[in-house]
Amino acid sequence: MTLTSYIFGIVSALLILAVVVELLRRRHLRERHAIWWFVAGLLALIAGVFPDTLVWASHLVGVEVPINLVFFVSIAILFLVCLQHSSELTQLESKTRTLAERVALLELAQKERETSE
């Protein structure tokens, strides 16, 4: 690993963490959505500061090339983010449908009240 790639890895990981913290601070990102991005940033920082941990982890799980473990973990984190968003989207759709039905019933009750007067 060259010094340039070593520094690039650390700076990239710190940049990811800084962006996540700034989005949290400005309330553009909720805590529950930031968890997986924090995990990704911390793993990138650990792999950037201690590159031998990546080699150790790849040997531990039986991956021949350490960069393949990075791709696998990245895809797994993105999968978890998509799964979390799908779950929340399903809940929001259910709440929206319930609200639309309540509004329709209220409008119907209001029209019936107006016609009876």
Second form
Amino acid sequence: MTLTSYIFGIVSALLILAVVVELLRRRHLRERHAIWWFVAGLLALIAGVFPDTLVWASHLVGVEVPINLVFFVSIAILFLVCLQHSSELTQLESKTRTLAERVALLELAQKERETSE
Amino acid sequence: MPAFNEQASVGDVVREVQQKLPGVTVLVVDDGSADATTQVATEAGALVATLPFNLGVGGAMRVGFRYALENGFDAVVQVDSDGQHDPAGVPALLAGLDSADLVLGARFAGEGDYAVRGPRQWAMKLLAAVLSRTAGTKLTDTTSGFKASGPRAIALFAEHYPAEYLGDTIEALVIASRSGLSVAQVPVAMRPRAGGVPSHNPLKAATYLGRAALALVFAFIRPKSTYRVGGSV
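Given the form predicted on its own above, what does the protein look like in the form predicted in complex with the partner chain?
Whole complex next, starting from this chain.
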């Protein structure tokens, strides 16, 4: 590994973490949405600063080429994020539905009051 | 009466219901229609609740049940706004409520000559067999939208009425049965629809079979107590 790629890995990881922290700070990201991105950035930083941990971890789980472990973990994290989003979308839809139903009933009640006056 | 883009027929249906069943409250739930459904129904003399966007039959029906609950109605009868349901069948449905919490208007139980074939029929047969067993009574037409609900069913459906595909028929029946409500059916006649086009297409029918089976499976594996739509109280 060249020094350039070593530094590039660390800088990328720090950039990810900085963006996540900044979004959290400005309240553009809620904690529960940030958690996966934070984990991803932290893992990237660890693997960037200590490349040996990556080699050690891939031996541990029996992955022959360490970079494949990186791909596997990245895909797993993206998958979990997508799943979390789908689940929250479903909850939001059901809340919107309840709101829409309530609005319709309130409008109806208001209309009934107006006609009875 | 759930209505989605039914301006062609909803007015006549409302008038017919009021003429054949004097004294009933007709509530049309306009399910986010893009046409003049709300105006036509209002002019025909119905109460109209207008949803801000399309929610599907499940959403429209829950509005109806909630309205009934909040205004102290004893019975709710669901009538399609395309004119397929003959309001003359309503008294028979209501009579059935004396001995059951939920009464279905069954289309194949002798009255009328409504018939379906192919995958759609298999789907209906399968559903009928499974749901009859769950409800503990013989049901032949489980996807009928022509239903009467008593006070206990109203209270349940005002809170739990699924918006999923086929949720308004299959899943609602499963929810009702598992909550200990009694279900019964009475034969009703069906008429050809007054407006709109029916879906008769082998591919669509096969899709219907698949989705019906899926809807059925999920209706059963959902937890009973934690099933709360929207967490509404």
